[in-house]
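So this first bit is one chain, no partners, the form predicted on its own, shown in structure tokens.
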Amino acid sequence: MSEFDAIVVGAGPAGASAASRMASSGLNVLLVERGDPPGSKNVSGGILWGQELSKLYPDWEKSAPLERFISNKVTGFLTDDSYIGIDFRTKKFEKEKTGYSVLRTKLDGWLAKKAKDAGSTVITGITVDGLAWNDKRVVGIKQGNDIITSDLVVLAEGANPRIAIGEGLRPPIGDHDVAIGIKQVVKLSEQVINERFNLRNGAGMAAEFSLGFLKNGVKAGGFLYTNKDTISAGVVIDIAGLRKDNSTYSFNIMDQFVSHPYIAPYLEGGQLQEYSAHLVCEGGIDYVPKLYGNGYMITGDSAGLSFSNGMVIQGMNYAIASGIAAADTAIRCKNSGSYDLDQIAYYDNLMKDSQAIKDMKNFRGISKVTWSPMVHEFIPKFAESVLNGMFYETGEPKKHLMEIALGSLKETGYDRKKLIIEGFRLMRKM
């Protein structure tokens, strides 16, 4: 007889959600987390879209450690000299709050406590070395010479799924599967943040930019998220381009972003509280492995469940959704008295019907757009040139927009055939 009904490896949003759901239904659950306390190993900050969390905790907005609700969304491009952005604000964001900035150290700690309060046994500061097998079935976890047994193991390791890869449950990580995420958290007063970002009444901003000023084919995006009294600022860098360049370092890109003439003023006078790096899943649906097998399920970033089309970023909500689906599968197995493979396959059925998998299938191949030269080189230069032609006063006769656009196109030196191909791909994938 197993010591636990289920063991969850990793107390991030996926793992803690799975543990809480299972324990609330009476399962004997062990939640093992490498960080001590939970959240200490995660890069702080991000946007939580809470529809999935409400399925676990209907009153989550009142009790979760939320920073600011997202009242406006900014997306745009940065060049050496220019900031080109769309700042979208609507009363709908304020009336129907769904997205909040969060700090993962706080959020993960809260989620782990909710799992413990639900009845899970939570152990922190422990590194799981691998899975325990009986024939071809996972029967628990290994830590040193010790084995802890369970009927099911839920892997929620994050974007660097060491155990899943080591046990052959998913392929090793490639350059196009992940990006490098670097983030810093800068302390500023709530009043200063409100004034600089034109915010009030708990409202916040989420901004993402294509960094069009980078050279030698290196590509990266930058972001700013406002918290109550801090700002999360960072970059997400394409590993393949960085490796080809071999002269630019990730921290150089971070420094260039936060010192950009139109980003630095937002952070001016702030005190650096945190600086960290993490892998970010970028492989899309083709990076998602088989989600289950004999005695195990893979959730969250461990399963590559992350999405970005350059304007919308999803991750934590997908992790929570997969944790809930894994938990519901474990509960079903427990109630039926069977942990056979066809019973565990219920998890795969739930995920196929989930927003996460549907989004990722619908936007299959989006990384070819988000990391394309068109997005990171052509559009920033072209937009800057067109807008200069429209708004910069020279004292010369005005030109029609078409003339400005054609001149700007010529100025970029971008191959027209390549532009048509990439433009078609952008429209089709977006």
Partner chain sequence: MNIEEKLSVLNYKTDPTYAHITVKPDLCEVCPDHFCTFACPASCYKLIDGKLNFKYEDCVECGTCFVACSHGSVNWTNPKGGQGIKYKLG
Given for the second form:
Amino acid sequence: MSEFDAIVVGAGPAGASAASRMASSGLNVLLVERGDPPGSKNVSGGILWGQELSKLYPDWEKSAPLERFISNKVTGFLTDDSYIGIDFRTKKFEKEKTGYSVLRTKLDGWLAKKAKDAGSTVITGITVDGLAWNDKRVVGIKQGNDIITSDLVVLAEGANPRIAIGEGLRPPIGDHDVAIGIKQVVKLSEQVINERFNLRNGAGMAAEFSLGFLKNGVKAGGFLYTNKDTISAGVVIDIAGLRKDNSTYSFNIMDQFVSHPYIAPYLEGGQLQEYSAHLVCEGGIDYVPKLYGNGYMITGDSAGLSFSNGMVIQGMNYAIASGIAAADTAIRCKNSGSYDLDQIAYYDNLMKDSQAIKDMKNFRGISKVTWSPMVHEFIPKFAESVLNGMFYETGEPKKHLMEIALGSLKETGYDRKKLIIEGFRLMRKM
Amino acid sequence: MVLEIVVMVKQVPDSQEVVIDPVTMNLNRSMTRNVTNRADENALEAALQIKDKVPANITIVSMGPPQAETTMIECLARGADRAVLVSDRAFGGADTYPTGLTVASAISKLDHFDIIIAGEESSDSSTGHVGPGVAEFLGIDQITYCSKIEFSDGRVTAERELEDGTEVVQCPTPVLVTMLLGSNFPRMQTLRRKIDATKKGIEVWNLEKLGLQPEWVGVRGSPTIVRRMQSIKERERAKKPVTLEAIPDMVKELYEKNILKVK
Amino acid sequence: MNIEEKLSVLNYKTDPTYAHITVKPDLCEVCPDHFCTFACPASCYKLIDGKLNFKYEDCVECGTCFVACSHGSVNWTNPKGGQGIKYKLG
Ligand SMILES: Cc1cc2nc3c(=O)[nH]c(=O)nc-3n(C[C@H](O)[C@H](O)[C@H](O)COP(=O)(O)OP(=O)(O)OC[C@H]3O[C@@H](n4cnc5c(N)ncnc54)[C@H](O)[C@@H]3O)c2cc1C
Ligand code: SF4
Ligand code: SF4
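Show the form predicted in complex with the partner chain, please, because up to now only the form predicted on its own has appeared in this conversation.
Below: every chain and molecule of the assembly, starting with the one above.
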């Protein structure tokens, strides 16, 4: 007999959700987290998109530690000395609340407490070393000299899954699976933030930029999210581009972003509260490994279940969704009294029908496009040049828009054939 | 015979997270989380090292609010056998005198003890009073500021770091020892022990259980009162660029001002 | 603010008994790119007089170097429980 029905490794959104769901259905669950307290190892931008948590906690919007609801979205480009942005505000965002800014130590602390309240045994400050096997079946976990047994193990280790890789349950991560995320949290008063971003009543802004000022094929996106009385500013860097260039320091990209002439004023006078970095998982559907096997399931970032188009990142919501799906599978196994492989395969079915996988399928190959020079070099330069042509007062009669555009196209020095191919790809993906 | 060791621990705000508010110059504790006082981890490790060699039972005793349970569980997960949290509203606001009294009476309620080990001081108040105070209340010997302790033949042998050497002290049990911060490397918690500890929980003793009077403990039993806290602004100091040539003159100046002495 | 100053606001519980990441000096010695020095967001990898110097104490456990080093020099493990970086916001 196993000690636990299920053991969950990692108390991020995926693991804590899985544990909570299983425990509230009466399963005997162990949740182990290496950070103490939970969340102290984790980094997000972070906007929690969607309503995934309502499936676990109907009143989550009242009780979860949410910073601000997102009332406006900014998408833009930054070049050496310009800022081009679309600031989108709609009453719909205020009514429907599509996303909330969050800070992970608070959110993860709350999620872990919820899992504990639901009845799971929550252990923090312990690193799980590996899995225990018996006859090609996972039968528990290893820590130090001990083995703790369970009928199922749910791996929710995050973007750098040492166990899943170490035990050969998924291929190692490479340049295509992940990007480097770096973030700074800066303290400002609630009032100053409201004034600077034109916000009120708990509303917040989520801005993402393509960093067109980077040179030599280095590519990165930047984000700026408002919390209650802090601002999260960060960059997500493409590893392949950085590797090719091999002369740009990742931490300098972070610095360049926050000292950009049109970003710095937003952060002015703010005190740095935290500097952090974490891998962002964004390989897309082609890099999602097999999600289950004899005795185990892989969830969240560990399974590459994150979606990014180079700027917006959705990972926490998919992590929660996959945690719930893994839990529902475990509950089904427990009720049927069978933990055979074909029972565990139910997890795969649930995931296939999930929004996460659907989104990722729709955007198959998106990272090729979003990390393309088209988005990171051409569009910013082109837009800057066109806007300069339209608005810059030269004293001469204004040119026709088409004329400006063609002139700008020349100015970017971009190959037209390449442009058409990449432009076509971009249109298809969007 | 099983040696009975008591380890005194305290949960404190993480000193690395206590920041000074640049505007008010006050300690800003709003962002701090609680951790086990580091020197107490060294005390527990010293106890565990004795237990590695002779049969022993380790009981953790702590006075603190209910959330100190996490610290107690941590100690159990490192290898302690039993944890007693002394917790009651009446204990709130205690200075070091009633704290010593309260902890001492908790320890005297245990069936038996041979060695009591405490950290040299807590990082949040840095008095170093409580360990010695407990020894006084219990009327036993004490060896403070130890870097190393050993137990054999009913005696504790302790090394004390002094300014220009090491003092080795021997003392029969019962004895109270305080351990220096960083005197050893505390071992890790294990998952197995932490699961067991979490399931079993800890013992919580209140005022009634200790049989103390409310006016002896907490803020009422405290002879000292904090009237005022003051942050001191650092004095601007004169700065001189250091060049290789200027060093002899600088040394000379320090010598003349009696700041540097030659032995 | 330079990277050292930024790291100084962080809270670590450093484990003096265990380096959770190690590199193989013989591989780094002949490394053609030293990409780790550019990739690591905490500047734990530095080239000093042409030699790679690695400090695990400043590591924020992001995982980048494990991917960045394409020569198999980086051995990456999680720190022991509760040790290492302790974010207070995340
Ligand atoms: C800079 C950045 C910005 C992001 N922005 C957003 C955003 O705006 N919106 C969004 O939805 N997503 C965002 N993401 C992605 C999001 O953070 C992840 O998708 C999400 O955290 C994945 O959840 P998870 O539960 O799978 O993994 P994690 O949250 O990483 O949790 C894994 C947990 O497992 C623990 N663990 C790992 N190994 C062990 C072990 N061996 N033993 C014990 N415990 C272990 C870890 O300590 C950790 O707590 C961002 C990520 C980054 C880095
Ligand atoms: S760690 Fe890898 S990339 Fe860095 S110097 Fe060594 S071999 Fe080169
Ligand atoms: S894990 Fe990240 S912070 Fe740590 S050494 Fe590697 S790259 Fe640097």
